[in-house]
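Starting off, we have a lone chain in the form predicted alone, written out as structure tokens.
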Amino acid sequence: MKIETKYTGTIEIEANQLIRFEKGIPAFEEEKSFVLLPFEEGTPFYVLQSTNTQEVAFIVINPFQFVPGYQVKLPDSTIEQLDIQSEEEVATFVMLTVKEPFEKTTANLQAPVIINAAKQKGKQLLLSNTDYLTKHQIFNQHVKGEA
């Protein structure tokens, strides 16, 4: 099937690439079908693109590459909703808020996107009781003890 994308125009995708978000994404509850596309070859960025609305697309990253020690404990309700059978099925991403200059870009660590890659089901999980921020600076982080 062909879809219109926000960043790369019209592309052809296969049905097995579709990721179903049963309840949509917060603030975009009507958007229930997405596809995960590489943003640009050689970069760690991906685009979570709605298959129904061209302008609904989110830049996402694998948080484990940028935030040492990042952890997400999936509640039983999420495991059940996404029909997760093993840890290997789970892919975790976080959405970016891209800013100028790019080094000021932040990631929403409080609401990771959880995808069961084996069953193509997804959900944005809203973490509670966490110290993670919705605007976590992912570039130019100072390590404790650095001058």
Second form
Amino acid sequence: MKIETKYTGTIEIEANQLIRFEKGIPAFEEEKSFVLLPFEEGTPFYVLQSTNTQEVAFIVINPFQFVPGYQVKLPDSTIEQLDIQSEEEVATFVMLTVKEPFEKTTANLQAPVIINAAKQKGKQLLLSNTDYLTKHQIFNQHVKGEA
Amino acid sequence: MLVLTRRLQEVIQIGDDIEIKILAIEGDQIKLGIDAPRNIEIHRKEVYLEIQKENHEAGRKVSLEGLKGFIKGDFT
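So the form predicted alone is up there; where is the form predicted together with the partner chain?
Then the entire complex follows, led off by the chain already shown.
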């Protein structure tokens, strides 16, 4: 099937690439079908693109590459909703809020996107008892003088 | 809005399978115990609102130049 994407024009995707977000995601509750598209080769980014609405797309990354010690404990409800049988099925991403300059970009560690690729199901998990922030400075830990 | 008065350890039942119990009252804080089916999402309202707001922001169109110029070694 063909879909219109926010960043890369019209593309062809297969039905087995669709990821069902049964409840949408907060602020986009009506968006229930997404596809995960790798961004340019050599970069760690992916685009989580709605298959129904061109403008709805998020830049996401694998948090474990960038945040040492990041941990997400999946509640039983999530394991059940996403039909997760084993840890290997689960892919975890976090959404970026891209800023100018790019080094000021933040990642939402409080609400990771959990995807069960095998079952083509996903959800944004809201962690409640956590110190992780919605705006975690992800790229400039080593820049002096920055918060 | 329905308004009910409850005492410590008393329970409110919502529908067939949701129960909310008053577990503790300390000053201006109330500790609630909630029993609900797993498909019912329960969140602190302010957390949900904050995630909504952040998602809105994250969903804005971004310049891809920063992303394209990203070389892992630069930032980690």
